[in-house]
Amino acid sequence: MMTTKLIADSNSKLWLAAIKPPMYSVAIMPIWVGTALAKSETGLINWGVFMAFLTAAILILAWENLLNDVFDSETGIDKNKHHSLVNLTGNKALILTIGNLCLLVAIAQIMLICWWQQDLTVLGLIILSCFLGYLYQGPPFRLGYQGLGEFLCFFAFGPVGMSAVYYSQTQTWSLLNLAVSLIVGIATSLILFCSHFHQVEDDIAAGKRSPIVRLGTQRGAQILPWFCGSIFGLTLIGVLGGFFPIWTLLSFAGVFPAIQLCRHVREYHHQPQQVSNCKFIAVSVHFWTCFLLGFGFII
């Protein structure tokens, strides 16, 4: 009985790690911040558009995560990743099918927004964002294997994604939105950057030249404070320049998990088991920074 319970607990943990619930804040925060900024400028929120976009964003991220597992199974980089959905199910075709269904439902949600607005602009931006996501791991591109994943992530979740969100609420463009999207894009790319520290050996074996493979874990740890600092530095510039309301300084609450992240990686960067949770600390930096940034614009 005890052995059966331990196996069940172990399997539950593997499935939870495979689904990665905390990571879905990555999809939610650009919608929140873009909508909050639109509210601060127009005084209005279209809640139907907001909910449709939020649902689509979560489904698109699910599609990207599922396809990532499928494509990584083809290169062998996930052979030691027990919480890969392909490894857990042993059915790559099933995971691919579920992923594509998520994308189809997401695109249907975006098309609903376009129908409401009689404007295809948002659909075009989301297709571009999805294409950037595909470039990361999808054949024949696999640009993530060349160390370009962070750049793709920055544009997909930053300028491109937030332009789509802002336009969905206002049907106009905003330079301020683009400025804010830089912060969201960097905070999102930080999570991807931190996800490489614990898998250097597997990346090298599969021929993946991630930033941490190129830099080494020690130099990556040294760069991390500058990476985090750029998020808060841009916010401070926005406030001092009179572009951001002073309440956006609430986002500096994210400094505390950022300090924890930098200290943790500095100490354990060369120890895969100990450093493996740093991406979840980065998720905390992303969540609190972006959530309070959006809140600062609303109030």
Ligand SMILES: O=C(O)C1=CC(=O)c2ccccc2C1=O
Second form
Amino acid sequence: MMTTKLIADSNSKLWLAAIKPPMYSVAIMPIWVGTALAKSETGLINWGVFMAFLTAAILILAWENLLNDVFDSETGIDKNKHHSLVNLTGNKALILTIGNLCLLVAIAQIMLICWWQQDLTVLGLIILSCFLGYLYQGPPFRLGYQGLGEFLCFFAFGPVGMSAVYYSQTQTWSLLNLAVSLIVGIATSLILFCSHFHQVEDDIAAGKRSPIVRLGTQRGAQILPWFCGSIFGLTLIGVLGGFFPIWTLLSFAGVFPAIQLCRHVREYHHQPQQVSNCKFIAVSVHFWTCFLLGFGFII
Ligand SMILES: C/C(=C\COP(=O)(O)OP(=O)(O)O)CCC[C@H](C)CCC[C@H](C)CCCC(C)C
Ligand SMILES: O=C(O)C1=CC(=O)c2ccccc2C1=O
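For comparison with the form predicted on its own, would you give the structure of this protein in the form predicted in complex with this ligand?
And the full complex, kicking off with our chain again.
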């Protein structure tokens, strides 16, 4: 009886780890920040467009993650990853089908926005973002295996993704949105960078040259404060330059999880078990920074 409960508990933990609910804030924040900025500039929010984009972004991230498990099962990199959805279900075709269905529904939502706007720009930008996501992990490219994932991630969630969000609300472009998208892009890439610390051994075995494999965990840990610092440095430049409202300084609340992240990784960078949770501390940096940045634009 006791053993059955323990197995059920560890099984549900594996499923939770496979689905990674906290990671979905990564999809939500560009929509929130881009829409908040549009509201601050135009005084309006189109709630229909906002909701359609939000659900599409969540579905696109689900597609990206489901396909990541599918493609990683083909290279063998996930053979020790018990919380891979392909390993959990033993059914690669099913995961691929669910992933592609998510993408299909997401694209339909984006097409609805385009139909409301009578303009295909948002669809073009989102297809570009998805293509960057495919380049990260899909054959024959697999650019994440060459250590280029952070650049793809920066552009997909930053300048390209946020331009799509801003355009979906305003049907125009904004230099300010582009500046803010740099911050969102860097904060998102920080999560990806942190996700590699505990995977060095499996990555090397599968031929993946992630930034942490290339740099080593020690140098990776030393770079982290600069990575985090650039997020807050850019915000400060925005405020001091008079481009961002003073309230965007609220996003400095993200400094606390950022300090925790840097300390944690400095101490445990070479201990996979202990450092494995650092990507979720990075999610917290991303969440507080982006949520309060958006909030700072609308109050
Ligand atoms: C799937 C991603 C990371 C997982 O990496 P890894 O293989 O190391 O992880 P596991 O250990 O879990 O196997 C994220 C990759 C992000 C990618 C470079 C960019 C994705 C872009 C999105 C598809 C588009 C977002 C659009 C936006 C507006 C919501
Ligand atoms: O599982 C992961 O490690 C990540 C999943 C994910 O969707 C994502 C999105 C954007 C940046 C990083 C990450 C991950 O690290």
